[in-house]
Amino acid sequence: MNSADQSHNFATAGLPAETVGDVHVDHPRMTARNVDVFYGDKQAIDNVTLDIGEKQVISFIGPSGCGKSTFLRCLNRMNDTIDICRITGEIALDGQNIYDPKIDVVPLRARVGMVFQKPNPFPKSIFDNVAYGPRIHGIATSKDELNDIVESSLERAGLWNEVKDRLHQPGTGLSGGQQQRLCIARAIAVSPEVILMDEPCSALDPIATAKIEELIAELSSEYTIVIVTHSMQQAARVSQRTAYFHLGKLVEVGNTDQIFTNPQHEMTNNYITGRFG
C-alpha cells in the first residue's frame, strides 16, 4: 500500500488528523516524535507523538491489531530483531535518541525493561532467573550484593515470602503468577528507568491478575511504566494516563479518569462503549 491509500484509509476511517488531547506532559521521561513503523510495505503506526511521564503509569489500549503493542516494542528497540521492519521519527529516554546509532541496544533494554504477555522465566533457578541480569552488566560486585539484589527484587515483585525456601527450584515450576511475579523481579533487578509490559495478564487467572495490578501500584512509586491491555478496566485502575490507538494512529490521550468518563473523540467513546473492538 502506497503512503497515499494509506493516508486515504486513516481519513475514511474518521481517525483524527492529529491527536485528540494532550500528548505532552511536564517531565517526560520518554518523548516520542513523529514516530512511523513499516513492516516492509505496509505501516504498522502512523505518525505517533507522545511523552511518557516520569514515575507514572500510561495504558495503551485499542482493538486488536491497532498498533499498541508495536509502539510499544519501539520503546526499547525490541522492534530491531524484526528483519522488515523500519522506524523513523525520534524517541528518547532522557533526551538522547535511543536510535541514534551509537547507542549500545544492551544497557538500554537493562534501562527499559520488558515483561511479556506471556510468563518467559529462564530454564534456571528461581535464583539465577533474578540474577541473570546483575550478573551480565556487571551490577554486583559481590556475592553478598548479589543475594541483596535477588531478595529486594523478588520483595518488590511480592514474591519473596512464597519463594525464599526454594530459590535453588526452577522458575519454570512456579505458578503462572508467580511466574510472571519473577520476570517482573527479572526485569527490576537491573533497576530499569521504565519497565515496558505487554498485556502481563491475559494468560492469568483474576486472583493472579489483582496481584500483578497491585504490584504495578506499587512500582509506580518507582518506575516509569507503560502497559498495553486490552481490559479497559485494568486501564481504569493501574493508570494515571490512557492512550487510545486505532488502525496505527494515537487517536486521542489523557487522563485515565477523563477518557473513560468524557472521551473526546468520538472513536474513542465507541470502543470505550462497547460499540466496536
Second form
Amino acid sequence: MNSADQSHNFATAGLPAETVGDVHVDHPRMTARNVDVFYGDKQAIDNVTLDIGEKQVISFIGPSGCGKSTFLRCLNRMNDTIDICRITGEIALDGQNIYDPKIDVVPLRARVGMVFQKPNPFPKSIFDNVAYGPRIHGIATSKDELNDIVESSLERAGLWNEVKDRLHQPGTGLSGGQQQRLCIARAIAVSPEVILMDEPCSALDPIATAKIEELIAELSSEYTIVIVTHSMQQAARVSQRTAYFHLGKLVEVGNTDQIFTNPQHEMTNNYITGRFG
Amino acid sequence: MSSLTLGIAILIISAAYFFVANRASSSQRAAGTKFHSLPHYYGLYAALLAFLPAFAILLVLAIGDDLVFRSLALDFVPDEVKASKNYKEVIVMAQITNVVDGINFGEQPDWVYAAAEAWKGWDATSTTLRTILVISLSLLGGMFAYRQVNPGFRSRNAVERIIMTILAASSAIAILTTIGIVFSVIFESLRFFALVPVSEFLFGTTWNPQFEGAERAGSGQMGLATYGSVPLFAGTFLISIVALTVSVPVGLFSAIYLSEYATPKVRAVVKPVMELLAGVPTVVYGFFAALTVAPFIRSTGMSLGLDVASESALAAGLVMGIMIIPFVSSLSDDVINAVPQALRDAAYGLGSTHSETVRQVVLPAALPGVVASILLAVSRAVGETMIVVMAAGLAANLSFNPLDAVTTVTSQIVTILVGDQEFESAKTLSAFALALTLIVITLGLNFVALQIVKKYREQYE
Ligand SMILES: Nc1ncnc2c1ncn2[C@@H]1O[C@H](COP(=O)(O)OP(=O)(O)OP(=O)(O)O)[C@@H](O)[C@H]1O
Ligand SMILES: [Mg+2]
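Same protein, different condition: the form predicted alone was shown, now please give the form predicted together with the partner chain.
Now the complete complex, all chains and molecules, led by this one.
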C-alpha cells in the first residue's frame, strides 16, 4: 500500500505524512531509518524511522494488524524466517546496520533477544531451557559456570525460588505465568543487550502479569526493552517512551506520560481514549 | 429375493420410516408440542431400528445357510463312500455344489444328483424364509421406533448411543480378527511343538524341513528333517539391518529436508514422487534386486576379490531399504511438520542456526513420531517376502555376512505353504511356529520402542 492507494480508505484519511513527536533520542541503542516491510506485494510497514534508547523501555501500541509485531521482528531479523517477507531501509544496532550482508544473524539474535506472545518453553527440563542459549553460544566454559548462569537468570526472572527444587522437570509443566518468566530467563541467559517482547502478558492472568511488569521494570536498569502491548495501562506502567502505529505507519512517538495525557495527533488521541482500535 | 435386493429393500423401508417419523414429530412440533429432540433425530432413530437388526440377521443368514446345507448334504453321501480310503469331504462337497451351480465335469454318481436336488430345494425355502424374516424384522423395528415418537422420548441420546455402538462394533471386529489370527497361530504352533521340541526349534542351527521319509534334495539318501529356526531369524535380522541402514538415515534426512529446508514448490513435487516409491509393487523391486542389483554387487565384489553369492543378503537388503524409504520419510515429515512453529521461533530467537534448531529442538519434539515411523519400517522389513524370495535366495545358511545368500522367516513360510502339502506334517505346521515367533518378536520390539520413547520424549502441548 502506498499513500496514493490509502487515500480512498477512510480509516487512513488522517494519517500524518511525518511521524508526530521526536523519533530521536540522545543515546540510541538501535536506530531504524525509513524502514518498509512487505509481505509479498502487501506493505505492512511504511517508512518508519525510530530510535530505541539505551536502557529504556519503549512500548509499541496500536490497533490489531497495524504492524507492531512485524516491526518488532525486524529488529532481530526474525522476519528472515518468513520467505515472502522483504525489508528495505536501515536498522542499526550500535551504529551497525544489521541488514548488512556481512552481518551474521546468529550473534545478532544473541544480542537482541526475544520473548513471544505465547509462552514457548522447549519441551526440555527447566534447567535445559535456560541453559540452551549459553550452550549453543559457548558462553559457559565449565559446568559450574553454566549452573551459575542458569541460577542467576532464573533469579533475575523472579522464578528461582519457585523452581529451584524442580530444575530437572519439564519446563512445560509450569503454569502459564511461570512459563513466560522461564522464557524471559532463557532470553536473558545469553546476556542480550536488547530484549524484544511481543505481548508477553496477553496469555496471562492479572497476577502473573503484575509479576512480569515488575520484572520488566527491574530489567530496564540493565537492558534495552521493546514491548508490544494491547494494554494501555501496561504501556503506561512499564515504559518511558510509547510509539503509536496505525496501518503500517508510525503515527506518533513520545514520552509515555505525554502520549497518554497529551497526545498530539488526533488518531493517537482517538486510540487511547478508546474511540477506535 | 437375493441378499442384495433384500439389502436394498430394507434400505428403502428405513428411508420410509425416516420420513414418517420425522413428519410425525415435526407436525406435532408445529402444532406446539415441545419435543425433547429435533424431528430428524426421531426419523434417524426409526431408520436405524428398521435397518440395523434386519441387516445383521441378513448377514448372519447369508453366511450361515451354506454351513447348514453342507452338514445336511452329508447325509446323502453313501456310507461305503465315506468309508473308502481316499474319501475327502471337501471333494464331495465340491462335486455337489458344482452340480448345484450347473457346472458339470462328466457323469456323477446318482447320490450326488440327489443331494444337489435337495440342496436346490433347501435353497429355495431358505430364500423365501430369509426374505420374510428380514423384511418383517425391518418393518417391526421401524414400527417399534415409530410408536416411541412422543415428546418425552429422548431420541437424540438414543441415536448417539446407537452410533457409538456401531463405532465400537467396528473396532471390535478389528480386534477380534487379530485375536482370532493369533489364537489360530498359537493353536497350530502347539501342534507343531508336539512333534518338534521347542528347544530344537528355537536354538537349532539347521533348517531343513522335509516330508517324513522324503529324499533330501540331491543327496540321494533319506534325510532327517531338522527344524532349527536360528538361520531364518538370523537371515531376517541381517536383511532387515541392511534395509534399515539404508532407509532410516535416507528417509529421516529427506523428511528433514522436505519439512525444514525445501521451498514449498520443491516440496510439492518431491513429496508425491517419494510416496510413489511406496506404490511400486514389491515384486517389481524383487526383480530389480534379482536382475540388476545382485549381479552388480556380485561383479563389483569379484573385481575387489571378494567372494559374493549370486543371490545376496546385501542385494535384497539394499532394495528393501529403498522400498521402505517412503514409509520413514512420509511419516517423519508429517510429525516434524506438526512440531509447533513457536518452538522453532524460540530457538531462532536465541540465535540458533537452522541445523541447531532441527537437531536440538525439532527432532527431540518429534521423537515419538520418528520412532513410530522407524518401527513401521522395521515391521515392513521383517515382513517383506517377495524381494527376499527373488533376490536373497532360499538357502537357510546361518551367516552374518551380507554377501552370502540367506533366507528369511517369511520367505520360508511362503515356500513351505506353496505347492502340495500335507496339513498334518511337521513341515506345514512349522510355518505357524515361525509366524508365532515372528509375532512375539515384533511385539517385543514395539514394547521396547515404546519404552524408549517414554524415556526420551519431549512433550509439547
Ligand atoms: N507471515 C505473514 N504473511 C503475510 N502477511 C502477514 C504476515 N504476518 C503479518 N502479516 C500482515 O502484516 C500486517 C501486520 O501484521 P502484524 O502481525 O505485524 O500486526 P500486529 O500489529 O502485531 O497485530 P496484533 O496486534 O494483532 O498482533 C497485517 O496486515 C498482517 O496480516
Ligand atoms: Mg502482533
